[in-house]
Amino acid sequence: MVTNTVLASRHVDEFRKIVGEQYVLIDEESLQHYSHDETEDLHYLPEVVIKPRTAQEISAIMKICNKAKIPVTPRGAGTGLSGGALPHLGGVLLSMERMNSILEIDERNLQVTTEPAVITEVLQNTVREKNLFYPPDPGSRGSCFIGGNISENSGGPKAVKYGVVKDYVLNLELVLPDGEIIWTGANVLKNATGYNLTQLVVGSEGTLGIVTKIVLRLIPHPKHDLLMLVPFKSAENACAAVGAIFRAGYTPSALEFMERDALEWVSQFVSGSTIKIEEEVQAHLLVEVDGNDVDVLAKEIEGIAEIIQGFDCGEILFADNAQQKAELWKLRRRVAEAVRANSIYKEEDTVVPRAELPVLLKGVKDIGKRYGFHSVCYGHAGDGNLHVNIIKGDLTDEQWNGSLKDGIREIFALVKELGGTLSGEHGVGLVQKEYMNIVFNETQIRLMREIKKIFDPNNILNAGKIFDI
């Protein structure tokens, strides 16, 4: 692995010549600002922060760093939850924030070309003006960058019907660690020409190259949606209802799970919330359907409600208007923020086949009892993606930093046993890499390491993320 490298003043001078003095930061306040993301309470200071504007500037920077073997950490909006943008080896923090233009919306071919620092929700709203739809919508869509979404192969509530980021990426402009600039594919819907470099880069967490342009496919925007919030007396029953909905032939556009604590905490966190949680309720499902025929959607939501009645649910709240829909979605999207505000926590991004969700949830609670931790669970139940937030609460620092890891390892072992894996959308980064041997054998990890070495033989780009070389 690359070790911490102290930058020479001549390197800083060269960076200033490339991007301009105001975009090379070495003051303590700036270094502190870029030393953390949303991953727990981790901080690592870079030695210099650089804010390039073009692929050519990044290329010039990478040539210098590759020659001198200076670690480089690419960073988007800093909303990551796995430590992928943390400069734990020092070196250069490459902030992509100035590359923030939507370059072209091709209405004829339903495509958009964008730079990586465009905020996801801004991209969605911009194409919506042309009645087009980019579905992937991570919880931080109002602040996260589309480039970061590429790095983590982000999902979100709409993934259950529409898929995740990888399902919309057609082509990428990529700066390699040695500074060479390439395109990974073609702006076409089908491509059987050689290895699929585009999909290899998606989800690679910034370890193979730096994405500087992105071509995404779009679809027509659905005209209508209906939404309901369903309370359950049992969290496991709520999870069990999920599989039954799909087996009955329905595909909601969103199907979200929130444990009681999750909804209680976020209701207190969000001012003006009017959601009342009955004493016996232990969990909720938020169910949405969308499409172009409102009568068809009404039949679908009624059919789903009928299925759910068989799982001991309470009175269903149907959102009657746009304001109610917005309130319910605001609560769901701000759960993570509410958990962070309530306590020190660790978030594990588990994913299993959706029919196994009840077993996973019960297992998480049983493991928590054995190790003495409380967990708050929520997530994208429709695609089996459960976010397990482990709350520090009364745990001692020794437990929190010691034996808790054994409990987390047991959770991931259960996930593997159920046919799942470590992360559905947050990535591995720094915080999950020690658990990679639970889901991958030596051969699989060796192949990943060899791919990394081909792209980055000097191991300078986001080194030490996902696995060590």
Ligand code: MLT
Second form
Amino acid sequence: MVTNTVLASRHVDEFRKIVGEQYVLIDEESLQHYSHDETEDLHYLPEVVIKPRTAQEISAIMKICNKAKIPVTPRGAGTGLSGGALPHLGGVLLSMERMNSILEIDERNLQVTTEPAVITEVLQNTVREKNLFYPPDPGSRGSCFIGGNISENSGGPKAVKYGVVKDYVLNLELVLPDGEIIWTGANVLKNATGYNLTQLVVGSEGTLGIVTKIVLRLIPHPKHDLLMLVPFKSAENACAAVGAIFRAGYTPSALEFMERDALEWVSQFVSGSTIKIEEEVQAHLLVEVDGNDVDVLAKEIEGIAEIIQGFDCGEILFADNAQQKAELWKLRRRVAEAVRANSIYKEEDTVVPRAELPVLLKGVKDIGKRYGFHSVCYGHAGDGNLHVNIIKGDLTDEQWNGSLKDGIREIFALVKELGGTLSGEHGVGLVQKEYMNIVFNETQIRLMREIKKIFDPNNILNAGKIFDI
Ligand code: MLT
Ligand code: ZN
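Please move on to the form predicted together with ligand MLT, as the form predicted alone is already shown.
Okay, now the whole complex, with that chain kicking things off.
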């Protein structure tokens, strides 16, 4: 039962009155289920799990928690990679899972209004039926929630051409930590009216309010796409080719990098993979172009292939049917799962200006040699966003929890030196906050803390995420 000195049995009774008996869980199995997300092997037990259905119910819950100073951790699908949904202070775990309706597709204005617990891919497929496109597509799009994507300002492979979540969010309904319900903006494409509260909430990792409705802009769906997989003998050359593609005037709709281990591990992990990786190959680029005119696209992909050939690439695989494209994308999307199945790992979501990617990759490998860790690197090369998965492998627990942190600090110091920052799309959450002082000085962090205080003076909502108060 509830043991925390703040959260008492009477609070649980009140929660039951608000949402109904069956949506307030305190049994051990449920608490365990909500004790982790996809971040490393971290577990923290909440004291109670609540599954509200409406913004009004959330408002009533927040009023109780704010008064009694009970910590509240909002949670989407639990696919986060920086620990944003971990209830590390116990208290209430607010699972948004029942708020899963797409409310309206406005075909006149190319907009959709949705609740937060709609799975990203479901939203994409639903608007697709009307020839509309919502591009942001994180690796986990088949299971993550759109609300979680907003909390983290997620990206994914298409971001390189179409932008990230923030570029599609027009307006949000938000329950504030004291229970008041507001809209952050207006359903318009341009808005120069006061501070941009909508964009402040996007990427705020559930620390400022709880998003209960979302208005997104949509675009017409492109009619065609072409895809190719390009092997390289040198991973640094693969990274160097990326910048050259853009400098030559091309904007692919995806430009993904996978080190040899990434593709090899995922090929073994996913059954039925037909991809062969030659002995000397060290990395691959997966390049997609999309648009409405297939002849233009064919010229584009040939032009890109020509540029890439200047970087000592091997034989290019052009995916010439839907099945082959689906296989390549499945492999790319499941790399994270394959790495997780292989070993405990820490994921660093580094991002640098695109042309610095080869220097970053070399630096990561050099740092790894000095600290004795193996890393599997892959990610959204077109955005300069490299996921560095540090493998626990043979490292002792002392190394893993001790000296490795110095190695990670060195990686982030290099990222900063190259003009980049800690996270491109996975957020800071719980596990990256100790590195925030590498990229922000005290004044910058103070400004963020003050913003948090204005929204949440009692520091009850996802407290201790991004930074400590
Ligand atoms: C991806 O690019 O696959 C996602 O960001 C997930 C991940 O990196 O773990
Ligand atoms: Zn990613």
